[in-house]
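A single chain, nothing else alongside it, follows as structure tokens in the form predicted on its own.
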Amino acid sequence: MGPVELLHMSVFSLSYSPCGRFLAAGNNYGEIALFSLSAALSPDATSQSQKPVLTFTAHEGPIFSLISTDCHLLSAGNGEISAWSWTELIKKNVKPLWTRRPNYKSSLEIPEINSMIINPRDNSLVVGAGDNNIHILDMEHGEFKSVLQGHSDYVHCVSVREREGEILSGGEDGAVRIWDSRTGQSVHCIEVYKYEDCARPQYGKWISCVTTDSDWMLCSGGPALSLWHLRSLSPTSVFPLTGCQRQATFYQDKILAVGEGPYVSHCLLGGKVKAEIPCTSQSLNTLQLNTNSTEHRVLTVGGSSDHIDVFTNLSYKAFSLSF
């Protein structure tokens, strides 16, 4: 890749392997980069120790999503998911396990799959795609089972309550849809650009990102980044941080968030930005916390560059991986 290319690179996403010891980002440009956690954070680790292990094209389009199984690394690109197995990607075998794409009205246009969450609760995917529908990937036999329909924009962001068997998706109209995940019927709408502490219509209505823990969501994008009460469908706090915040998630007894801002913002759960960490790229898309391995739990962060900021303490940025 020339230097032009990688002047214009963005990392939409990332995930980390179930052993946790390596992470997979995906560019602009279709590419999936396999990095080594365990080199990175080795003591002996030198400037090759934050390059990819191995980079491959998996998909024309950009890959706006990409999470993680028991075995297997999900990505999708081009109105398409594919399939890899995170044993055969450490060995570098490169090749799909399958590839499905959901069954879109029209075959002219390809709608682009923003978002993706594994339903634990029957073993499904949760796809929310550019079609303004939610689709559910049956994993178990590998084909689509269901369609979720009432968004009238792109559907940006899913999420899932588990305990509740209900899905979440925020989209571009501006509305946070509650679905009820054994019936496909929307159980709740929020408009929150309608709601006056959130709204910012300078920035428009769309919801960019939708997030869970229990009784509570965060949500933001044109609105302001908000926690909602889901028992009472209010919202509890509203963050005063500029920009879209493009995601968030729940940390302990803070909130993390990232968007346009070379920075993650550390937020009380009350509604007071507590820090504003420095990053190398000068807007983020994506942020994931290792979860999957004690021994290698960082923070990790993409944007507007073709660096991933580690941190290995909250409070600042250890070192960048970059493809």
Second form
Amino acid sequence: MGPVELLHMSVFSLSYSPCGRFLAAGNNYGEIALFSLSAALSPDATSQSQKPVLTFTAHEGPIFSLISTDCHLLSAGNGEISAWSWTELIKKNVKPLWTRRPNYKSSLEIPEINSMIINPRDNSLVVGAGDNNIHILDMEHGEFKSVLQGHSDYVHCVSVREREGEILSGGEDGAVRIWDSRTGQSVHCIEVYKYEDCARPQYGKWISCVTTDSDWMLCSGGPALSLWHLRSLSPTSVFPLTGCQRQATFYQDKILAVGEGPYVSHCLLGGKVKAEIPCTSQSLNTLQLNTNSTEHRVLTVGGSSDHIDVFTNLSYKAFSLSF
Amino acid sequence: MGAVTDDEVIRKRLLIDGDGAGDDRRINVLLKSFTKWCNSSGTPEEGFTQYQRMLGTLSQCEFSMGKTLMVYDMNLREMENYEKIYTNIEQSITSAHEKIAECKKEIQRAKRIRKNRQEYDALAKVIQQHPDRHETLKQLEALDKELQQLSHIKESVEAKLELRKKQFHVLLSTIQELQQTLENDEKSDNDDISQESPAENGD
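The form predicted in complex with the partner chain, contrasted with the form predicted on its own above:
Full assembly next; the chain just shown is listed first.
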């Protein structure tokens, strides 16, 4: 990897291993790098332990989404989903277990897959794709069992509301749709840009991140990052963050958000921005909290550089892993 | 050259320190002087002075022995003291650990409570934007009453209308009957007259 390529690298996705000791990162060149968190966090870590233990090319195009199940790592980029076994990857064996492609209607261009999430209710994989549809893959049988249609432009992000068994999706057309996972029908459609408090017409109407906590939903993109109460479908707080946020998550009593701007924003549910912690990259694409392990509870963020910042204490950046 | 100086060093050290250091040397010197004194064949004054000197050295040795015994006692007691302090510190460490764990739990609880409060506040903000339920209910009640009154009025007006219609109907039908009766009477009168006149013409 020459220095020019490192300069142009963007990290699009991060995922932790089920044991919590490894971090997988996907970049725009189609490579996945495996970092050992236990080595990087140990007291006698050297600069070598901040380099990947394994790097391999997984896809031809950028890897926009990585998720981990109990024993697999699923990666998706240019229209294909590949599955890798974590135990094999830790042993540095890079053969994929399977590769599938959802049934796209047009065979001329292959739409990219922007986001995936596991629906634990029926053990299925929800895939938000660039052909404006959401494809549901049954993990047990390996078959695509249904397609949720309704968006009029490509789907940016998907999330699952576990208690009610609903799927939320946000797309370029500015709509956040709530789908019932059993019937496959769109139960609600919220057009965020139509609400005056959240809309920011100068940025557009696209929704780039949707995340939910069963009662509440955060969504952002063109419109400002806003907290919605799902039972009443009304926006309760709008956060005054400049720039478009690309990923947000609920953590204890705070909201963490990353997007344009070299910082992680900590916000309170009431709408106040409590802190903005600076990071290495100029703009951030993804943030992940390690909930799989108790001794490696870290937050990692990745963005438009080859550095992945690791936070052991949320208030400051501890160190950076680099490709 | 190193070997030569080593030998020199060893020889010098043995010369200076051959009897051991400090108290050891004093005891050795005492022993040596005692044997010398026993085997000496000098004047009694010299023997006496040597004897005095030996007593002095002996008392020095006893003194230093007493000192070391006291130091030993002191060390034992210091050790006990340190053991006590050590156990105290260990206990306070474990209690501090427990307190830390408690505090961490408290923090988690407090964070949860804060999150709930903030969610409550956010919802309350939205709810405040809507008008008060009592007021809306009162408005609804007032509207209901108005509606009832209006429907009453409508009913009474309709009843009046019906009554008038019926009265007019009665009036009109009576007029018609009267007309009919008058016409009938006229006709019967005319008939009577025409019947009478041919009878008169016949006469």
